[in-house]
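This document starts with one chain, in the form predicted alone, laid out as structure tokens.
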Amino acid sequence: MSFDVLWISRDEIESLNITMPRIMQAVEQGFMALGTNEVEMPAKIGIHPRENCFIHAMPCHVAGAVDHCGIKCVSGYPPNTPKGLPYISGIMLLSEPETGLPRAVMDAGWITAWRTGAASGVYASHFGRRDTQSVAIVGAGVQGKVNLIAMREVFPKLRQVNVYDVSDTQTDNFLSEMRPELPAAEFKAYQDISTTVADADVIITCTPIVESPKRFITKDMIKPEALCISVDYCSAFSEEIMQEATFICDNRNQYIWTQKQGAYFQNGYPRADSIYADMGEVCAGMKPGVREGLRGGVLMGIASHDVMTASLVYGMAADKGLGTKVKL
């Protein structure tokens, strides 16, 4: 017996203008399901087919009132950028919850870039600085732009915008594409991480995941009271900012898992006891957000960011119309 199945092109999804705010909104859901323990989903397993690349599978089923099931298999290969190809790349798929068949397929690329954005306006809603007026942004490629975009829903004040990138091409793309996005901030590219990050209430690094990461941004080049938002693992921010600062991991259980695995994930942050909260403890009230003192976040990227996130997609393309019917 065959059935459809709907395709859904990165071009089509982008063609629905979903907002912001709007996926933030999906996934702090998310985040509450987890919270109440309405989610199931085992932290991504990975392959890791050449040095400082990996393919992870992430699958989760979010229950209550929401159940949206699905899978993503993604990967992630920083060689890809100076050939002019995608760092992040993939397939999402959901399914019916009550039967399993297969519901749709679409681009996982997008869904990656713009739920792990939301994961860090989220993050910053709980425990950012009302009166934050400046950020830093180390790494300019696609998850440096749609961080950006999270920080500006959440800090209405946000007035100064530093950059850091290696490539000098990155850095002018970004310099181009998000000062109309933010015409009220003053733009400033460094050549050093040190100014980079030194006048900054917010530092979020978006380099990328390696195998051995170099730790470059030390507790003495930073605000005494900044937050620390890493969308790289722990790549970035010495060992010293994240065990000093209210540790928050976007799950728990994920994270205990990836230490201990010690793929991508080194020893010197922050261990189980150390831990303040996980996102989903927040999000459901569990524990409250800390907007004083040092504060680092270790987002991660979870699987219930991309079913709710495709979840949106999908309920927005076949209002539309979009996507390819496709028989199996």
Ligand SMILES: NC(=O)c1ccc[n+]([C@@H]2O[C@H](COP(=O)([O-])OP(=O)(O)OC[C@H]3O[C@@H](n4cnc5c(N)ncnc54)[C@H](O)[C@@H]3O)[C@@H](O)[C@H]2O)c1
The other form holds:
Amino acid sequence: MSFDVLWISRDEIESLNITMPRIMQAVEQGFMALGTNEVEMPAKIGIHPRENCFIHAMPCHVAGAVDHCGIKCVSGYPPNTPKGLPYISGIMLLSEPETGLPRAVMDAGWITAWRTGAASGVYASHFGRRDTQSVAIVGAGVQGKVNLIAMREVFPKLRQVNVYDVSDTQTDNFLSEMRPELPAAEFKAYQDISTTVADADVIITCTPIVESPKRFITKDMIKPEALCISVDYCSAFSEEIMQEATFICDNRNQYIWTQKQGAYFQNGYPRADSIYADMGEVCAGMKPGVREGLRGGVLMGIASHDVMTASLVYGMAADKGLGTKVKL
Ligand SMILES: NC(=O)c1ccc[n+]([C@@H]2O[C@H](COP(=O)([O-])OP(=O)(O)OC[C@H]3O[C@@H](n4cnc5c(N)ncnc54)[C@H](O)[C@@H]3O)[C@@H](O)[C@H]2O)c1
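Can I have the other form now, the form predicted together with this ligand, not the form predicted alone?
Okay, now the whole complex, with that chain kicking things off.
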């Protein structure tokens, strides 16, 4: 017996103009469900067909009143960037929880980009200082941009954006795309990392995740009360920063599981007993946010973000009659 699946392309997703606050709301709802134990979400597993490259499988069921489930297959290939190909690409499948039948298949590149920025936004909304004025973006690609958009939503007083990238082309693209998004902010591009991060209230690192990280941002470079957001696992911030910070991860289970695999977070990143809380616990109200002192978050990206964001896309696309029905 054959049945219909809705195929939703990236162009169609973009045409929905879904705003960052709506995605942050969906991501936060997923975090809350995690905190109240209503989510089945094994840690993401992966294969590594080339050096520093991954293809991950990320299944999740957000149960309870939400009741959405799906699985994302996502690749991260750093060598793609200079080839003009996306670093992150993939497919998101949403399934019907009652029958298990596939309901929709959509581009996972957009979903990954926006839900990741949204997760940083949710973290910053609980741990950022309300008077935050300056942000440093390290790695000015897709994540650098979308994370800045999330910071704009969380910090209305944002007036200074420092940016650092090893590629001048990427920096130039960032500046031309982001200046119109934050017309009141002054943008400064730097050639060295120390100046980029020195006066920043918030530092967000979005560089490639690599097997042997250089961790080039050290504690002496940053403000003692900085908010440090790592989108790139343990690639950029030194272990000393994360050890001395009030340390958060997005999900304890995934963080500890990944650490046990031995591939990442070795050599000094906080172990299980040094985690202040995970974002599920914070969003569910079990642990308060902390807005003082050095604060550090490793947001690895979790499957609940994908299922929540994809469900938002699917609902809006179905309402507007967007997408192509494909027979399976
Ligand atoms: N945590 C999550 O949920 C999540 C989700 C998506 C992507 N990511 C990660 O975010 C990172 C960025 O992804 P993206 O899609 O923005 O990639 P991208 O290729 O669009 O951007 C990466 C940027 O980093 C720059 N870069 C490389 N080495 C650098 C260095 N040493 N210092 C400064 N800049 C450097 C590149 O020139 C490029 O502009 C990757 O590590 C990716 O795996 C994490």
